[in-house]
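For reference, the chain that follows is the form predicted alone, supplied as structure tokens.
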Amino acid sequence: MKTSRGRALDGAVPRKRIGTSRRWHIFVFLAPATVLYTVFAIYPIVETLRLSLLVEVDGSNVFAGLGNYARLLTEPFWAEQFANAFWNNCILFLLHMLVQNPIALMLAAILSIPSLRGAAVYRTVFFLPTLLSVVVVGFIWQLILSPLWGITPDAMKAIGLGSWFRPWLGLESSALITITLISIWQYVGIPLMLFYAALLNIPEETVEAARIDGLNGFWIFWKVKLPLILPTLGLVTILTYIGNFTVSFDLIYSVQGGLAGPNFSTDVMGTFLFRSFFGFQSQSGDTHMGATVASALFFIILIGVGTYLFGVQRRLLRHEG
């Protein structure tokens, strides 16, 4: 209700003023996060891309275009290390996809059974290794698998498998697989919880309708629940992809060192980037080549994420709709 002069009564505020006030509130609340993200994420990426286009000549930086990328892909010293690290990252990703995620999905399906007793205890046990420090995990597994003072040789002898023991972390053929299994043991709780939450969100009416149609047990999960959690499967896949190309460095460095031995058999993009940028032992660091390796890693992740967002996710959403 308004007077003849158009003034609002009863404390009413004009709509235009309300909309403007709300917009200012949005900027105020978003500003801290935007500033932090720009300073600690956007700016380092832009600066890394800039450094990758430069070379140092007589103490000054000179624009080199894509010359550093050509060196990374063609010079034997750089190309061999890059190809080896990229291939090892691909192996890590495939093993996590074929071992970790199916185990996580199976455990989530079991924990989502309403009649299961002690489900909360099992969830805690499975998720607890995720909370441990990577350095602690690496040191513990080094002790466990050590052929000199580890408990694995004696444990395998006790069950009659002593002849099967090998120094798995010291063999080129098994070091990467061993590191991957340690990583799976530590991080299986993350996809487990994502799958578990997705399964709990499935309406009980849908499951009851499947039972009425004659399905039970495994077939309810396979034909009803699994199609309904396909978006979560896609999310876990892309998180696994990003994680294996970015955060696999810390575990490998803590267990195998900066050289990712033996003979670079566990070398990944993260350890390759570390040696390229900072140097390690006999290898001197090169700021611009290190930035080039980091930029190449950025583009690899960008291609994978873009493929998921514009390919897989669209199909999943279309299927869900």
Given for the second form:
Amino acid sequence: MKTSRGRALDGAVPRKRIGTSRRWHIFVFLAPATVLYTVFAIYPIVETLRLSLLVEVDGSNVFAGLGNYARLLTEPFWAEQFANAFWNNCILFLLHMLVQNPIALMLAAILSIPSLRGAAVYRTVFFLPTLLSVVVVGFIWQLILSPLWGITPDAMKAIGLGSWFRPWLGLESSALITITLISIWQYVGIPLMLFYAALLNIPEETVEAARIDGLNGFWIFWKVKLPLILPTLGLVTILTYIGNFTVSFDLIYSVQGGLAGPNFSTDVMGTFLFRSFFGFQSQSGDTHMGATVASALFFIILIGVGTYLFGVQRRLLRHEG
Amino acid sequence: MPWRKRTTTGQALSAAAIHGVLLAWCALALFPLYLVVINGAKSRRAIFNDPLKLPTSDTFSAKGYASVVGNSEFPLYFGNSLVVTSVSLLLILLLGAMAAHALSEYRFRGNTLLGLYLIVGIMVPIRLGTVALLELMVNLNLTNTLTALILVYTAQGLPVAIFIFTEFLRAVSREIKDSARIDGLSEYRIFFEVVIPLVRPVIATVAVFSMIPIWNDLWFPLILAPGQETRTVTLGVQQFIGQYTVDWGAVLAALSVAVLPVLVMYIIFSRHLIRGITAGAVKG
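Complement to the form predicted alone: the form predicted together with the partner chain:
Next comes the full complex, and the chain you just saw is listed first.
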């Protein structure tokens, strides 16, 4: 019956009256979301891609082909910033993958032990930093790491490492790593929750069977649970990838400002996009170069998502089946 | 709990190790917050001399909090954030549930394609369209209005909401809705009286996941509504910190105040949050 209704709706002209009277509510349900989303999410992205192909000559837009992209990749002023920001983003991504996600996985594995007491309390606390505004997080850590307030130097003195203290956020060599660690401190809750939910979804019988086979806690996790949550690992990877290129702006802008200091050592695609579009201090803003940087970022993300959807995801599913 | 008696020393040790790890991370997660909240209530000298100690009767000072509350702009920022977050959230939940209901309930041409189109925004961040978005807002005369932020955040939140609601609704049996149809309920009443109560378990999940990025966002307030009248708390605190770097008490108090609403919301929703995630959000 369902299929015949579907077919009737699919286009038979004689039943138009029934069709339209049945369809109106579908339209009413879908239209508001679709229109809002199209106008304020999809259209701006498409329009940004279009703007990246234009240049402004005497106040009017002229088609320039891939000229802006050529500028971005070859003109030293743009190319150097682009390469630096992109490279920093790669480091940011790698560090999140190597530090944040393993910590999240470990904590989630511990939290999902069925006999663990107080799991709800731990879970609530672990997710807390994620809820805070980056403005708050950035500033808290600036204070804690500040040589002026002295919390970190004093604590390090107390354990005999006083001479190791450096103003890490202010040094070119360590600023990016410090920022990354702050970001990890804040966002570890998200992969943690995703891993945790995936681990809870593993049927008890599977784990029990492994136990009967003589595997103990750690090996059950490694040989049974981990392969089962590989799809979540894939999801976390792609979310980390996307977040790394977009959301990282907020923390860096709050802590290091739009110039992503010291000396651009913490510059990422987000801050680079912000500067190229709006300008900053001596540099004036440029709509078309801003659109070009955003579009370049769009393609970078698209490559990542494409790899995930067609490669990783498919292999993971096959693995699972 | 009789079985607890059988726990061997080895198990007790590993339990201690496990709680040791968990407590260590708790301390790491909470310590910065603790520092901010207690120092916001101390005098300037105490902030520097004993940053780790709780305020005593000697060192207590409400000056910091007073300068935040007394700052005439903060209530305004709060109001702005509250309006933007709650209206966007309401729109995301309502429009998202409506679209998800239509996608999961009715068969029509292009259903799958439209479904994919609506969730593509999960993977393609709306921030990439900022350049054109600002131009659009200028043309619509919406810069420096809360409406601009609400529209953008709704568009940004819809894909995730639609995805989670659709996954959830697909798993719900059709019988309830069909029997309502036999009772003669209109499709609209079925949505409001049958479907809305059905999706209640995942509403908390969608709400928290949509709310956090909106309340904490710095990018769009900075670009679309940086004016004094339309500043959100996040942007306001960011600017406040810039102005008052010398007045540490005030800065720390401002930080505490900015955190509170989110904490309250989280404590209300936290129990449902996990249930919602495990119920369906991640399965697909």
